[in-house]
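A lone chain, given as structure tokens: the form predicted alone.
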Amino acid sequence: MSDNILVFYGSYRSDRMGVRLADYIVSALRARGDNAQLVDAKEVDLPMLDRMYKEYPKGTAPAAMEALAEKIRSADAFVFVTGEYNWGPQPGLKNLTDHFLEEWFWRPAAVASYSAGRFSGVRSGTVWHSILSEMGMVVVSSTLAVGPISQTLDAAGKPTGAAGESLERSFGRFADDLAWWTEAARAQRARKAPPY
């Protein structure tokens, strides 16, 4: 069975590196029988949050808010493409991630980090892990750390080099550790409805 797997990324900056890890992400995905798409919070591009989606009275949320919110929904597994600012997560993925919240329950999510500098952005990646935990998810032990990303993938979203090399090595573990988390969850929802 192809597991439903949304990928998001958040940076909103110009010259930004980390779409080429979500992009390998999405095309390695792929290549394992899985339905990958990219969330990019740039495209997006929802507003400061206001209110979240619950909030809205139902058929009154923004457009892209309402069409997320059924992606999300209908998603079997979720991975997170984060930066490193300041030792922290990047604002437009936590912002677009807070405006919603019951709608993420009961899957698995993934981390995947990324910097300039050789630190790979393992400080965010490992706030995300309680952030998503918080947020209903359970979050799988295997991450991805890319560092430097400039010389891990191509503009393409290639692997290159033997920083690339690595990453190919890993990924295996990090979509194993997901589908097993996918699975099992699908099957215990199936089994029994989730206690909230």
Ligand SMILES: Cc1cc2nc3c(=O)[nH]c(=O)nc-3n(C[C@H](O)[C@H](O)[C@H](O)COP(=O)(O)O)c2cc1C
The other form holds:
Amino acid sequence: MSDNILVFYGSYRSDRMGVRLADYIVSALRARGDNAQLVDAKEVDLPMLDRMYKEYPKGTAPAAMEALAEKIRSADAFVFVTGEYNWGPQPGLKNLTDHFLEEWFWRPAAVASYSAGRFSGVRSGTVWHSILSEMGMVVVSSTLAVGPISQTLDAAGKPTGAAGESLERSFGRFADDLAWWTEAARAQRARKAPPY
Ligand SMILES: Cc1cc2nc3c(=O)[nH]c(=O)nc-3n(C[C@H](O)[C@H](O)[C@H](O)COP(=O)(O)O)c2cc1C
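Moving on from the form predicted alone, please list the structure of the form predicted together with the ligand.
First the chain shown before, then all remaining chains and molecules of the complex.
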């Protein structure tokens, strides 16, 4: 079955590199038959958090927020592509994510981290695991950790060299893990309505 998977990425930098990983993941999920779509926080461009989506009276949220809420509600699973700024998450991705809460519930999520260096953003990835758990997602244990990103993926998001080959080898297990939990969550939602 084709899963609807949203791939979130949140750097606002002009010379951003992580979009290579986000593009790679979207392509690789599509190659497996999934309906994967990139949600680029910079492109969606929500304001710095003022009101959460649910705090707007029905039908009055800004159009971009309303459209994203609908996308999140209809997704089967999520992938968060996270870079690392000073050992923590990137503010653009966190800002987008915080606008929603109940919209995320009862679906699995996976974390793919990256950085310019060999630590591959894993400190930020670990923080995202806790954040996503708090927001009602079931976070799968498989992760992708990519670094140095410039030596792993080219500007078109194509794997390069030995690091790129290693990423391609890791991707199957990462996607299989997410797919297994996606199927389990879908079956359980159909069997029994979520309790809240
Ligand atoms: C403000 C800032 C803080 C950074 N902090 C870290 C860090 O803590 N650990 C790390 O490995 N790389 C760090 N880097 C380097 C990033 O991994 C690298 O710039 C990466 O390309 C950022 O993602 P982006 O290009 O998608 O914005 C930092 C970069 C910036 C701009």
